[in-house]
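In structure tokens, one chain follows: the form predicted alone.
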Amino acid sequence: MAPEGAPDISVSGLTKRYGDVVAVDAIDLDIARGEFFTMLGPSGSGKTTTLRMIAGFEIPDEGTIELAGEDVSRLPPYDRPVNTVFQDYALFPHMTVQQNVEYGLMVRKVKRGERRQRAGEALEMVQLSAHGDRKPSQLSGGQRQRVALARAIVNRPKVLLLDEPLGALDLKLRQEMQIELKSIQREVGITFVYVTHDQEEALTMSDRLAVFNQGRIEQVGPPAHVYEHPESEFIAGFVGVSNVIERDGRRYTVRPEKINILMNGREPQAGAHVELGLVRDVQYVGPVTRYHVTLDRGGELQVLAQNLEEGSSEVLEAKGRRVSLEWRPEQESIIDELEGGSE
């Protein structure tokens, strides 16, 4: 048994070649015991082949996995106390849905009453009580994939490992499934893995995320600690949007949200960077405004602004005029220092 607050998932020195390619190198992660933690990065980064390692459907080449304090590294999938949502589902088609839900208790030789029972409480937990006489082929791609979250809930799998399960489905409803999936994560209590490229999925969802680039961990930690104090100019760009400036010996970021525009005179705040330039382009997007300032002393940022009061007409009218750009100095996350002192 874990001691008390050990973590469910404990990776040490995790690494996977394939051929001259590393895939992940050398990784060092804890995931507590409830927490919804997702792996976030591009295609290619070692997110999905850290997550197939946990599963077991990839061996290391190096490095260890522990499971609630057990050394997992060498066992088969069926053996580790996981479960896998995958993007396509994977349900039986000849099945019912209650019979999908029921087909891994079946597998276990639970006895057939627990079994029904179990099935139907997990179909309750996804909404979908009402559906378990139907196939699969009679469900939305929704309904399917609460199926097989079903399926993996119903095991009581201490960890639950989800690999872009929402890829399949369109924007309205991948959206109301990241709520539902929070959701059920909560009253369930399993650990959640998931594995995105979706930043916006991923700032969403999770308790804390980790960014993947290149086979590595380039950050770990909350989402909004993540997006407001970005630890690389990777991070900066692939987590949400920022400005990237070179000034007096410094090179960092600013989110484009953080910057106010001053027109028509407007004084900026005590204290505030300020800098000068000109409205190259502007993009009304109806509920935000994007500006792309060029600026006197070199660069170009991108400002996004609420649309509180202006119409549309009103802020088109700004390209080509004068501006001065705003922020506080603790709004910056440095990248790193650079030789030569100022400018």
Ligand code: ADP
The other form holds:
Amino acid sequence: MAPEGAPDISVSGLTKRYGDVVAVDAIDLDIARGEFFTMLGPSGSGKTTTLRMIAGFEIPDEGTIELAGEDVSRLPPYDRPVNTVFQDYALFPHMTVQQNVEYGLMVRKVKRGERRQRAGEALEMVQLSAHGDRKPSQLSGGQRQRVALARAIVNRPKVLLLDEPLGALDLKLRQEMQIELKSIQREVGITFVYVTHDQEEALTMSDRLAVFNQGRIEQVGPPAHVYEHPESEFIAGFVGVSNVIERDGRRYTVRPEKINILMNGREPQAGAHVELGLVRDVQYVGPVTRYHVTLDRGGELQVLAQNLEEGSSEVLEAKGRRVSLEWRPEQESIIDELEGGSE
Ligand code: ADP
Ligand code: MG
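Which structure goes with the form predicted in complex with adenosine-5'-diphosphate (ADP), now that we have seen the form predicted alone?
Everything in the complex follows now, all chains and molecules, and the chain you saw is the first one.
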């Protein structure tokens, strides 16, 4: 379900082994021009290895990589129309910010005047115009990451590869940079391939994402689709909380915020799926409360409820109470139809 237009990156049967470890296991992937595409997955699932093969730093054992319709599988990194931004920035400490950004252009023998101008534009884009004369050591972590970004986009690559670029930043700065990165990507229109193990980061930034598990891609799609309709138990648990139950020969998941918790004998709505249970635990999280409910018919579900009127003392009292849970059947996402089900 790739968006329209010829793919910018087309990966087919891509495989990489290290001894007995299959780091990347025959993956297929089409990424559209201008897309913000994220590879999401736990540590060791093969994201970095895939990215490094696209960049040309690793040679695949099997499979092909096409960039803009051209097979680049055997080309060295510098002959590919891609640039990579790493987590550790890799800036030259003895050069100024401006010189760092100009460096790639200098190597490619771009004339001084044009170098100046393009580096200036790139620095403006990452809001560092005022800091061109500083050394990297005189910048904050977030600013250094922006220099690294400016240094990559100044080369006008067709594709920018980013491997956990915000991993070293603290949460607040990371969230600011997420918004900024996304808006820079829109502005420059470069295809971004972004690696992260952080599901929230993947959900907020991406046009589409691919979820990696043990060297394979388990699901690809727009964030909301992957989140609302996980196709496997792994996806359900990695992109959200797993909330999987088994009823009438079907295993399915319901997202915690789609479940309504009914207390004090409140009646469920017509047509809703209803389960009875016992509140095993309650966590007050400020804007929301998380309930862990053990179901009479087996299994356990998490419920997320907004704290519209309730205060912390009221919600915490729910522990140990009997409740009904309800949700609309269309909120159920099937993971498995089991053999011998009653349907
Ligand atoms: P991720 O980026 O998703 O954390 P990686 O692509 O780095 O995963 O690693 C995938 C698997 O390949 C892991 O099991 C890792 O240990 C292994 N691996 C990666 N690079 C090498 C290497 N250079 N030598 C040996 N094993 C490697
Ligand atoms: Mg990695």
